[in-house]
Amino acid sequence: MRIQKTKKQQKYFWIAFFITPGLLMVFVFILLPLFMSMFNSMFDWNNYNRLGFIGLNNFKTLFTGYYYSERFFNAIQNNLKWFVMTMLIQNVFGLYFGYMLSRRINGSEVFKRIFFIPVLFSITAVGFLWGLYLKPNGLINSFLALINAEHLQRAWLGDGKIATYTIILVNIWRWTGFPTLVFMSSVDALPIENIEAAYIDGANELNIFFKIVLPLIVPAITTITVLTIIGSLNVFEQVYVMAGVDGQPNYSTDTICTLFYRTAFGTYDSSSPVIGVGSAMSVIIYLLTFFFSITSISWLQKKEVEI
């Protein structure tokens, strides 16, 4: 009995030994900042000095106050654009490329590397280089002039109507390789017998894809969707590098995170930090991320098909 008890104790010790560092990381870098943000959002602030308790007034200011509500809902619209375009372009093309690469087309090994190489680049380098390419006298407009397409030349990052879409497309160029490899790996893991049986029964490529492959790779679709939601609601670096933290031109590239940065740290249009409203904004970011992630997981899991 003592030997069995000792073995159980050792087992629990090693379990605790391996999971404790991960739990500490989650607590220190996720849960603690969240609780501190929720706590700070309930107080009035004078720069970095916490004043009296004001309940949900900071949230009220965020949603109804002059300036904040306009900027906040404008930023949410831009985050929605990020999500929709990423889902419709990046992930759809990633699914298509991943499926085609899994079919072992000619040069598939080369294409794998071509698709994934941009993912390895740092976001700062990508943003800086594309910022140079997209200048009025940059590579893109010079190329359009070379092929006699001057009518297509634009101030890609200076026109408020297209600046956000331009930055999103750059981000899509960088990240398309990731869903491509995820979907390719998922298709490769499918039992070949199912697909071969469908071919024998006379199914064409479209039927095989939509009736067999797509339902069986829903777990991969769920993963990519959740990552897209998280990424779209936490957009910061790409916009910061290419358009600045002030969301220029005229806030057209603003996102929730760039607005949070300006509010919490007091830059550009806020001469002093507004910790209370900034904390309320960070709580909203977390709640939106949590809600939409859980909703998408719940909905997509109902679509999963057991092999």
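Positions refer to the first chain, counted from 1. Here the rigid core means the biggest group of C-alpha atoms that line up within 1.5 Å when the two forms are laid on top of each other. Because the structure is predicted, anything quoted here is derived from the model rather than measured. What changes on going to the form predicted in complex with its partner chain:
Relative to the superposed core, T20 shifts its CA atom by 2 Å or more between the two forms.
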The other form holds:
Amino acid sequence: MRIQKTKKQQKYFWIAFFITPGLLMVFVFILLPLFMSMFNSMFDWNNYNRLGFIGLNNFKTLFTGYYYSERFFNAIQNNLKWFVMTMLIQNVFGLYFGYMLSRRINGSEVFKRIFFIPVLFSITAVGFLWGLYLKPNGLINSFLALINAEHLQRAWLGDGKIATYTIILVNIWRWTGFPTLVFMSSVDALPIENIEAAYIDGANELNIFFKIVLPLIVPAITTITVLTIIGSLNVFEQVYVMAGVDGQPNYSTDTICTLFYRTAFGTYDSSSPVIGVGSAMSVIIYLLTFFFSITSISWLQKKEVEI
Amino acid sequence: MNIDFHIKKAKSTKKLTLIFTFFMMFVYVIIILYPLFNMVISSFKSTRDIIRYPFALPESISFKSYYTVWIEKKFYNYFINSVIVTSVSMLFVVLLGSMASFGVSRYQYKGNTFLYMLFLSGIMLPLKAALIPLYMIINKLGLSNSLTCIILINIASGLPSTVFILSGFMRTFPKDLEYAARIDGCSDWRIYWNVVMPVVIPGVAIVTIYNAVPIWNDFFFPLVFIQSDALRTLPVGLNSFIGQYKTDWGLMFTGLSISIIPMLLLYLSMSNQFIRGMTGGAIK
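And the form predicted in complex with its partner chain, for comparison with the form predicted alone?
Whole complex next, starting from this chain.
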């Protein structure tokens, strides 16, 4: 009996030994901040001094307060644009390119290596590089002049109507290789017999893709969708680098994270940090991320098929 | 049977699809490569020439601007900081992550699924949203304006995906081999370090690249937590550099080239590992 007990104790000692250091890190830097944000969002703050408990008043300020609500809903709309554009352009092209690459079209090895190049660059470098090319006297407008298409020249980052779309396209330039290669390897992992059998039955290419391949790669589609949701809600660097922390021009490129940053660090309007409303904002970011990730996972899981 | 798409064997409609695909892919290749090429040639030109003759090759190749950016503008210093932050962070991500994976995947006990989920919850919690509490915690620990706080945040943010990927690898390790090692008198540490770890090296490679690339490129947390120029990493160093030289396009392109080319060369020399590592987290 005694020996067994010490053995059991030993086992738990080792479990604790292996898990505690990592768990401590995750707890202090990921989970604790989550709870602190929720807690902080329900108090009144003067700079970093916590004052009284005010319930959900910070959320009320965020949703209905004069400046905040306008900025907040403007920012949320831009995050939505990021999500829709990324899904429609980046991920659709990713699926298309990835599928064609997995079918080993000529040159697929070279294509896939080149497509992945920009994925590895820092978004700061990419943002500044394209920021220079997109200046009124930059490369893009010079190119349009070169092909006699001056009427297409724009102030790509200076015109509030198109600036967000410009930044999104730069981000798509950087990221398309990622879904491409994820979809490629998930198609590669499918048992080839299924596709062969369909061929023998005389199915055409479109049917093979939509009826056989697509349902089988739903797990990869789920992953990419969730990553796109998280990415779209976390847009910060791209806007900061190409349009400044205010989301210029005139807040047209503002996103929830740039707004949050300004609120948290006091460049919002008063120049002092607004911890209460800032924390409310971070709770909203958590909730949106969580809600949309879970919804899309459960919705897509219903569409999964087993081989 | 051959189901590959090769243009020679294709029938006419399929051929049309293929030609369209080649065209689209080719366009994307140009859109990727030309801006990089133009960045490098622009780094050898004067601001005036860049604006007036953006497509022309430089008249002469002089590395003077590279010397200015690398030595005088202290990019070598930013580079070293980035190397320190990335390598120390990765060392601990792999060590603590693999230990935790071992703890949740190789033992049977009440609550191990709960612990596993606790680690995984970090995958869906955006760390940026934690900014205010992190700022308070870092200040309380007296770590603001140091590389240490960046490293700690990187370790924490790298752990969830590492535990997810590595425990997947470790679960497939046969129990029998573990028992055999135990009978030979191996302690749990020896089983982890000498028996299981060597077998999951492919997983470690995936985890390393999956985390090292975003850590190397990270902008947000160094921007918030590092104030002194001597401690800046490459992305924030580039940011402050570009803020200072807004009108000198040649110098800006040099700074960008210096930031981008090392990663490009590293990628070209081991592209397969990079591709497998970056997509490995997404497809397990």
